[in-house]
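Okay, so here's just one chain, in structure tokens, the form predicted on its own.
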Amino acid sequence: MATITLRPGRERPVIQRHPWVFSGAIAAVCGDPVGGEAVDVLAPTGDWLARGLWSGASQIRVRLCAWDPSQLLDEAWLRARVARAVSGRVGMADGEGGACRLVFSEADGLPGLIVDRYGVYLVIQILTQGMEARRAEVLRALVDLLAPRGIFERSDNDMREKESLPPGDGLLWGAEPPDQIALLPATAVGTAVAPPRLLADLRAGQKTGFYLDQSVNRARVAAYCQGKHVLDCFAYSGGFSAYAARAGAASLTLIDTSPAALDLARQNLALNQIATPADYVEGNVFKVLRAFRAEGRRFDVIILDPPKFANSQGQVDHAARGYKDINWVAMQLLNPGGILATFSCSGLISPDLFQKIVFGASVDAGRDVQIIERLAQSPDHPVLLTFPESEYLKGFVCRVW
């Protein structure tokens, strides 16, 4: 086994568990490792410290799995991480059309590698050249452990190029999804909205076909919306507004780039039967937001829900100011006593940046803000305390005077 031995005070992360080596962090290579491969990581004292998954193309090199000298990488080890990884998703899928993350990549011990559950399908992504090296391994485990109808490949090819890795998609194993899923995610059951059932495109979707990520923060969001006029921003498929409509929401708008978006937005209203009146608008929400300002245009609840603003650290003060503007209009479209989600899945975009964010916004549009609830990424997208990258997804509930 190669050995990788690092700079001098370069170990704490390992020593205390975070799964990233860069390649900045590296003294000397021992060997000639192959992408996927494992390999040791040493102290500069020649001390062993962890084991992990080499990718040479990558900025980072090692992603580290072990921490015990004697754990292999090896295909029982993968399985028992599935395992492990389902394990602790007992109850959030159950039943026909349920829907969550089983793995999520380095918060579940398996760098590189996402599965989301759609029913009797599985979609995944191999991202990383230490998964790519495993595929049908993967494969295997998850045909064992959870006997799906078929296995489809989403993955992000822009992750998987810094990888050296060609594009990923298509059916991997068993039978091809439908063109469409009616969904019931799982983590809202138990709530005191009734959970829409709302369709999902595993093939052309976002991400892995829905945003799950936000399945608790619909049914919270909701709670606010009985009787009030609601504007549903980056509505996508119209998550959040199914939700609201089913608290018994006055009226709906929702804004969208995506003419595909909003019409899948209108059938899962119609498959919900909600009669709410809902206005669809096509464009761009910071030239929307504008313009309703200027008709003089007012709301009761107003959702942010935008797309990752911030994909590198050089993007972040960018990022700040997008985010900024938004909930700066936002905050002026508000009745007083209003209720704005605000929102950013932006890892790079701190809790406290993001809060900061929001504070400018405030100041800049003249009204008094308070925070009523702090939101998160949904129970299947666990946060491992020892990688804080893991906590990507942050959210406010917000009363605006």
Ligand code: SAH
Contents of the next structure:
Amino acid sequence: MATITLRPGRERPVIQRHPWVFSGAIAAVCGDPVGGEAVDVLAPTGDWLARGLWSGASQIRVRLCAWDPSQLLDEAWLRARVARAVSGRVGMADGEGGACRLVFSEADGLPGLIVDRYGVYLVIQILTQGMEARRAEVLRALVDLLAPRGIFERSDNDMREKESLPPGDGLLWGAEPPDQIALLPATAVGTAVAPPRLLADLRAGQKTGFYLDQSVNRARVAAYCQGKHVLDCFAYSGGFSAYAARAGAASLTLIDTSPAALDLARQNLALNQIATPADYVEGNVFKVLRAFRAEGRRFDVIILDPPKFANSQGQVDHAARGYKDINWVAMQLLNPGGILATFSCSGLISPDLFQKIVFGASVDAGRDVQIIERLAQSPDHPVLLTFPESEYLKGFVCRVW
Ligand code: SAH
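One more: the block was the form predicted on its own; return the form predicted together with the ligand.
Following is the full complex, with the preceding chain placed first.
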């Protein structure tokens, strides 16, 4: 096995089980590892520290998977890791059409592998050379452990490009999923709220077809919606709106730039026999909120669930200005005592920074704003303590006076 020797002073994160070894931390490579091969990582003294998977083309050269020298990164290891991840989701989405993330990459000890369950279908992402080299093993493990009807790949092709991997999309095993599948989102174990059925397009929808990471938060936010006029910004397929309607919202206004998304949202409300008056606005939230303000429109509950604004450290300032802007205008559109459910899915914006941004918006809006709940990604997207990067989605439910 090839060995990687670290530069002096770069051992600490490895000893503390952070799974990434960057190219700049490496002093020497002994051997000629090919992409995806298992390599040993040594301290500058030569002591064995960890074992991981090599990615020669990526800035993240090694993704660590084992800290016990007797642990081989073989098929039995991979299968055991998948089985462990699946066992952690028992009870979250077991019913017919149940949908949840079964494997969340580094956070489940399988860097570069995402597996989402949508009823009898699995949608997977293979994002690193280590997982690419184990593609056949991954499929065998999933087929044996989960017996799905079909496995479809929806890899994030930007991430594959960083690993010098060709785009990866298409049917990998079994039957092709239908154009639309009715799914039942995961709930927190023991939650009483019954989720609506929601349609997802596994082959062409956003992400792997649905934003599973907001599953629990949609039910939390719905708890504030009975009899309320609700504005769902960045609505996509209307997940927040469908829950709000089931909780008895008086009206729904959904904004998204994508007509296909709004069309799916319309179908989702119909599928759940929702008769709540709903207005679908195709447009840019930044502009539509200002237009509503100019018209003097007011709402009781506003949901802000924007896409990731910061993809790199260099974009954090610009992203922060964007978050502040939409929060500032949204606060101005709320009736006194109204609810703002505001989210950020940019991992580079910490919960602290996000709180500062929302604080800034409140000062500029001249409103008293109280945080009444702090929300995070749903429990099928665990945060591994040794890998803080796995925490990315944060949200506040605020009361705006
Ligand atoms: N709230 C959704 C997920 C939102 S994902 C849910 O619960 O499933 C972000 C959505 O924002 C996408 O549907 C995208 O089409 C839309 N979007 C991105 N930028 C936008 C903008 N400036 N104005 C309106 N919609 C936007």
